[in-house]
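The chain that follows stands alone, in the form predicted on its own, written as structure tokens.
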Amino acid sequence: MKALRNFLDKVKPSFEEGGKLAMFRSVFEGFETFLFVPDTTAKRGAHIHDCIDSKRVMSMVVIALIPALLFGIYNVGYQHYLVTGQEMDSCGIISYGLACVLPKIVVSYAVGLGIEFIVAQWKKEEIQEGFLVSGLLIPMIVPASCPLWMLAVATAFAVIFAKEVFGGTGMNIFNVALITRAFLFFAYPSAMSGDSVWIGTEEIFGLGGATNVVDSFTGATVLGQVGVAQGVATPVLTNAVGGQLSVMDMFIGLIPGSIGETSKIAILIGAVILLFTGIASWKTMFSVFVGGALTAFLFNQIGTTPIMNLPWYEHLLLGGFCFGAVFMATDPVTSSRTECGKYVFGFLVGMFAIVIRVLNPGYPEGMMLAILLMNLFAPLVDYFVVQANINRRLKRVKK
């Protein structure tokens, strides 16, 4: 690392300023930081100094993503041998996968930090460094067979219009991944929605296409399914080859569904890490699964329909739920700021979450919306809160 420092350190005169690679500076300066903590300092105002900088922060919550960012690696190849009949093998579903998932990896960072290094470089700032995050995230919340010019497309608009035109990192409203996922849904939904678009068929570098699906495919996510059940009081829940699933089915997250979302295994090890580390709060994450928790178990009281019934522990463990709990309502920059704020903004996620999958058929995962929501009214909880810890030691001061 001392013979990188030294390299650096040498050829970075050429990026200052009256440098002959000036015109790069941005670019040198987003490297180097990433590489090593910054040696500059706050001029102004009050600040605590620690080595912990919000590049190491990001880097943290994109380990924290990489066991599910694996499974569903590993789950897009499985789903793919399962509903096109092939003999399984975990090189070849290792290698469906991945061949699946890392492009859609590329593209986000790709397009991404091309946009924020251009912006950078044009306003003759530093990189900003949210999109580390947000930059695996997006690949990670979208189906399998999601076509690389959309996601393009959808991840240049979230980053112009949903956090560039904010001013960059930290001053953004919505969450710049979920805006993503919005963008598609609402402007390609067939990309989005039905019972192809969640699992791989075609073939990627030979290695397998839709010629073999077995008659009982069902690609559609398991909340897909309940959405459209009529006649029964509570569905059977079935995986992409028509067998039962049983809870434990969920919970491993060998099912359809968006590509890091399934697995509440790898989900639970990347909550560990983020709280273990302290860069998540637990007070939103608990509050999320309480809001949705008490909000389902409700419904399953009225019971008049199919979605109604689901037992309420059954809607933690389906869609996008858990992995929206962890790793998207918890964004600290879009979420509330308040620790007393943070009980509230998570209860209404999850509640909302909940609300809008019983009462709204045609879209049976929630957890999209209840965090966009929630991230325009954040700010709000949090001034209601102040104001009312400010009232509180009024009456003290009066009395």
Given for the second form:
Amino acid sequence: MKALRNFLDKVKPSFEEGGKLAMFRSVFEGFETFLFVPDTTAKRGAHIHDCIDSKRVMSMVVIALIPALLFGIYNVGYQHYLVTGQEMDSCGIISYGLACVLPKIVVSYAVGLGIEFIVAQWKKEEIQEGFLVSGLLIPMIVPASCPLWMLAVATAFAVIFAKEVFGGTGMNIFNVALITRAFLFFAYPSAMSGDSVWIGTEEIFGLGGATNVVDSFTGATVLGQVGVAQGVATPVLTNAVGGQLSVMDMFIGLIPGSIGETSKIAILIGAVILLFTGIASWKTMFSVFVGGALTAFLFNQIGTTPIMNLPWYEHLLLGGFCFGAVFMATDPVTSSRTECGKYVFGFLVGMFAIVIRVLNPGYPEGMMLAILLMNLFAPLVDYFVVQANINRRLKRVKK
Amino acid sequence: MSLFSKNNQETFFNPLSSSNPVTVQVLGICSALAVTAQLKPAIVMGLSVTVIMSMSNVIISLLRKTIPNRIRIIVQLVVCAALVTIVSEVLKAFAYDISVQLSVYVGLIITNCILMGRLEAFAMQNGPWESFLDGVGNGLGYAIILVIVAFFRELLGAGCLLGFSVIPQCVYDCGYLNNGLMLMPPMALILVACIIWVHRSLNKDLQEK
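For comparison with the form predicted on its own, produce the structure of the form predicted together with the partner chain.
Below is the entire complex, every chain and molecule, led by the chain shown above.
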């Protein structure tokens, strides 16, 4: 550690204004403050000083995401082996998962951080650390078979139009990772929804390969199956090769879906880390689940379509509901900031997610659109909370 | 005063760039979103607006001294409405397919803010020749933006230009897909924003402090 510090101190002058490597100044600084807590403090504007700066916050979120990521890697390989009908061996499963997921992570970080570096250097600012989390979230919310070039285009779009034009990290209105997914979803619907995208069946780097896809293979997500079902009752939910799914399977997460969203256990571990370190607000997280559960319960009572009849607890376990609630609705930049507002924001996210799922047959999953919609209304929620507070205090003065 | 004096040249060329009706005054955005999914309707729309704008500018400019001030908007509307109807009928007669594609948007030229803006701000104060130049300039300034937006939307959204596919099949075989978002109206707004961005970074005096 000491040697690293000495090395950084030695090379630092050449990166400063006028030095030989001045064009990489922002890169160097970003790297240095990533490794060591910076020795400078905010010069103006900040009135509350905390020992934990935003780089440390972001690192903590990344750590919280790791369990879901690891499980996602395993699940991608597992689903592949399941539908190709090959004999399961854990080594093959993990290597196929890695071959599928790692390039996505690399592409997402390379494109996003590349743009951030260029912008930081151009505007002579420090590199902002926001993309550290977004860059990991992006590969986790796309289907396993999403092509890399699409991911690159969507990431570039999101970083430029959802973040940099608003002024960079901390100024964005919408969650950057979700904008990436929304862009993919509307621009390339055939690669982002439907039955054939959730499970990687193609050979990657010589690993895997669909030599003999089993006959009964349906790659639809569970919500997709319910969405297309006819009649009134919820259909029997199956995995990719026709085996029946129990609630426990949905909780463990060996089901088709976006890479990081399937395992509720892994997400729960992440949630515990986020709540324990105080990074995510329990109020938002809790009220998302309350909103979702109440709305789904209400639809259960009406119960005229298969998806209305899906039990409320399964609604919460399926699709990206948990992932969105834990990692995306709690985004401190795009959610409400007032304490009361967090309850309202979370509740409405959960409510709209279920409403979109149930009432719009075009979108089997509603979490993405619900969070983006509420991102837009978060400042309004805050405004009313603040106004209510002002009015309450005014009344006290007048008495 | 000669026909192409410096003033007249400015009247004609300013709307093409430094006071472009779409990118600088941000008028006429609604139709720019609606008709730019393909290049052909965008070109026809741009030309229709240019024709209507130049002719209505000339007519209003000729009438400007006789129009009572209190009913000037109604008179302007009547002139526009007559011209829009003529253009709409001509399109239906000679370019039926495109007039179907443009549907209500030809009729809605009458509510185009650029049109009324130019009549009110320019034709009411200036002679017919200047007004004609101003109308053509503003119409073309609008058309240019429409064509640029439509070029990118059709190219990236459908892989075509003017209906001919220009992206070779081998690119699709490599896994390329058309960007469906480009065909949706929101993307037109983002493209217009990009044009404004480029335009302002090239013209320093357009940037707000």
